[in-house]
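In structure tokens, the next block holds one chain alone, the form predicted on its own.
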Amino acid sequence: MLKRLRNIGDCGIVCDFGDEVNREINTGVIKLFHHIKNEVSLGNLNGILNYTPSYNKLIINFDLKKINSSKIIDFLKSVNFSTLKLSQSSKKWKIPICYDFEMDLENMSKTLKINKDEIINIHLNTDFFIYMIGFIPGHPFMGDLNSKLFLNRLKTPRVKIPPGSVGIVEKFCNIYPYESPGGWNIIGRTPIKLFNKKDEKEPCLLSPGDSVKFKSISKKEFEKLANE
């Protein structure tokens, strides 16, 4: 449930659902995200520039020449959250992963005191829920990982993480869409492209509220899919 609203600058509003990070709170954020998206598409909220969901917050940016914060806040206060539903467009994805491209399985096994095969098996049998897309375009933050695999970030982040790398930290799993710095524990890599800048309407493959389950593939299958 929405706990408080506050302004950030002249053209932004934070919808704050609290400080906890869990699926129930995040589902509320995503429901409001889809509701605002629908109202904007219907022309009922003119002047909204962007609405960005995170784990437990939703940031709304707007054009001050077309709408002001008081009108948006009045709209938000009128929302009946009990009637909001998750978008019917939420999808279930099967994402291929090649564990041969791991970078941290050995250290993970030593830290967790679990053999590599069990780590992979737990990862493959987890249904991940996409909490948010952020950090870089198309980058999904997915929960909730089995507590047996909870790990801290690397003490020294890597300067370059290959695109498609799948990492885990604490209760979350992510996929790096592009080569970028990162401090997550890399468990494998996917050949799937997560962001297409040429697609102006839907550049991100994944969306908040979608779910992901990984499917293990060989290095040969990885190379075949990467070249398609």
Contents of the next structure:
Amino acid sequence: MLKRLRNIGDCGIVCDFGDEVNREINTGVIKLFHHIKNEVSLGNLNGILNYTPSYNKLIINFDLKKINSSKIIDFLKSVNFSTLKLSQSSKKWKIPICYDFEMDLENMSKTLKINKDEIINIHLNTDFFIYMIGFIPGHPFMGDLNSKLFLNRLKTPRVKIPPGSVGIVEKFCNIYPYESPGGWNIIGRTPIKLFNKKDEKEPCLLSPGDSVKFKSISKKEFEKLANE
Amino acid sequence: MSNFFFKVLRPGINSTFQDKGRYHMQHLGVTPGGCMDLDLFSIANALVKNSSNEGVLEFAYQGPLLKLINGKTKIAITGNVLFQIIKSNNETIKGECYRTYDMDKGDQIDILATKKSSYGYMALEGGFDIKPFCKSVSILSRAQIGPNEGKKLKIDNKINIKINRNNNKNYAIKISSKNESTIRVLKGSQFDYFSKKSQKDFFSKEYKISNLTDRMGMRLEGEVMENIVNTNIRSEGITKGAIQVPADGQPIILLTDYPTIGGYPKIANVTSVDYSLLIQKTPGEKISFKLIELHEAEQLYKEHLKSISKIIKEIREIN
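Moving from the form predicted on its own to the form predicted together with the partner chain:
Expanding to the full complex; the earlier chain stays at the top.
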């Protein structure tokens, strides 16, 4: 439930849902996110520029030329949270992954004392929920991973991780959309493009609130899908 | 597409096309971006009689050298910029900011440097012929989004322009520049994560702008901020001008190309009214922060917008 509303700078509002990070709290955040997004698209709320959900907060950015903090807080106070639904537009995805591109399975197996196949199995059988997308375009933060697979970040982050790499840290799983540095434990790689600049309508495949299940593919299938 | 274009003879340090930015996409990890200095952007477009959201060329420190290969155009440069126009007969005209110049086939514009400031702008009558991505021509080079394949200008790039000059008048405006070094801020979401001493230091000591400053962020050097709660927070959405303090205690101000989410505590947030003033500061300069209340920030911004409208209204025809 929404615990607190406050301004962040003179053109932002934080909707704070409390300190915990779990699916239920994030579902509340996502419901409000869909509601705001919808109200903006219907033209019921002018001057809103962005609405960014994270684990336990929704940040609303606005154009101070058109609206101000107190007007947005009034609007948020009028929202009947009990009637908000998880949008129909939340999608379920099957994302292909090739585990042959792992970089850390050996070490993960040693640290967790679970054999590699079992690690892959647990990962494959997890229904992931997208808590948020961000930092860079298309980058999803997904949970919740079985506590048997909880791992810390690498002590020394890698300088380069290829695009599509799938990493895990604690109860979260992510996919790197671009080649970038990173400290997550890499378990495999997907040939799917998470951010497609050629698609102006929906450049980003995934959206906060969507769910993801991975599907294991061979190296051959990976190459084929990557070249499509 | 017209066949009027510039050729890039020297790209400059960080030359990109920008407009007001790209919105309604931060939840997908796409930061708004846009012009660092939106005031100079508006004035540049107003001088060449463009609509207020026409894309412009932004440059930092050293700007580009462009040659008009084909066509004729009218340009305006805003900021505190040293530049010259080299006519095709080799005659050189010393450039003045905040006025328009006609350029003809074979002429070059040489944007030498921004003086005691970081960013400057070049607008063209009718605008650049560049392809928007999701309704904006702002280049976000980190994600390679926007025109020019989302990249900074490079040598030999061709820059298409939309129209041939059809206004035979020129315009100018006088601008007096301020040299204020106090930046007004609001309290950040995690202000109470910092010790009483650090809260006091933050508003009384000077901070030096480091060399590690770009469109994404400005790193500061000064009194170390002592965090007494937690040096990390759950990652949350970022707003422009957020002043975050990582574990080393040295503040970083997140600027126009900010990462969409971040996990460091925020001590303060730069007000909209002082944002342009802040981003024009150069590495090595010292700034200090002054705490104000939200209603003051809103009032000051209103007055600021009025002063920009007034400047635009004062644009006059010259001979």
